[in-house]
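The data below hold one chain only, encoded as structure tokens and taken in the form predicted alone.
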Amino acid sequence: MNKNALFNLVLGAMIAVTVPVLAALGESRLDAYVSIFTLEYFVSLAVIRPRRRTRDFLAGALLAVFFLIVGFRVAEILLT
């Protein structure tokens, strides 16, 4: 099996497990889901290392959204 297919399979399986687990725990915040999905993406990327033909724009976008979420949470804590 090539690395790209394995990466897609592993990432899909991780997301498919994460959603029901977070739902069972009663998590309803979208930022929690996006943060976990971002971490899963980067862990899968680091472990499997699929071949990329172009720059990984998804990684940049996910990292930017993750930093935005963290920034909002830190600002919320500091301002209250």
Contents of the next structure:
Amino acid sequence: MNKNALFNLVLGAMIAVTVPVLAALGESRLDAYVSIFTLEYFVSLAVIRPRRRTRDFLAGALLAVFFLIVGFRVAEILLT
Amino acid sequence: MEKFYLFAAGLLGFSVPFAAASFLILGSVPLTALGIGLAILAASMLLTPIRVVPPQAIRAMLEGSISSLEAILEEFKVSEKGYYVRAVDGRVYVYVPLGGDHGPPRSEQAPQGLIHRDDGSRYLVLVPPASELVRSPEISSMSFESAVGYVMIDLTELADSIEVVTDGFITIRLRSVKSHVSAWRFKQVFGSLEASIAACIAANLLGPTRVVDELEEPGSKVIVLEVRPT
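Go ahead and give the structure of the form predicted in complex with its partner chain, now that the form predicted alone is out.
Shown next: the complete complex, the earlier chain at its head.
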């Protein structure tokens, strides 16, 4: 199978599994979901190594959001 | 616009308001997360390239072009290893020495006709299968390793993975090679299809190149290239 298509298929499957599993576990923090999505994206990217049409802006955006989430968590711990 | 991208744009267009509505109106975190997840998937699809020509077709075309080269080599009865040299016109040619190996040609002039004379030496000049492929600006702007990986893995899917080691010679290890070329003279002169492509890229990016050796190992193939200083 074309690895570009495989990447989207794997990512879609991971997202589709993550949401009901975390919801079933009673997870109510949105940042936990987004962090897991980011992790899944980068793991799939590293393993399958798909080609991209342009620079991977999505990876940059996800990484920025992830750092933001981690920053807020750290700030929360330090300030409380 | 391709249907695939239309679908991805549609998915993105649906997922963003869906996530916003789930968060602001319904107050449901799992549904909001689902919307974000769909948006990520849609953005990933929009970043995915669609090839007009499938890799199998590119591979078949490259393999098909070998037959005519094999016929020419058979006609000239040559089996000397050829030199991959980039001429001033930007095209990579294979110079097969006639009457003994006397190194690659010194002049970079584009050859005229099948027989090229250079400094008293005669060469049979042929255009390798990947000559036009490696001329594309996309490949010309890459590093050697990236270009080989792009052509062998992404474009033609000739191999599943590659590893390049440079230590005087360039050693390329390919895993799960998929080409099936049985043309004997072609293999002697040009190397295998994979070696020919790698040599073409090396000639285009690094300088006159020759396929020194090829080793078949279980599940992998090792190609050794020699790049001569220009």
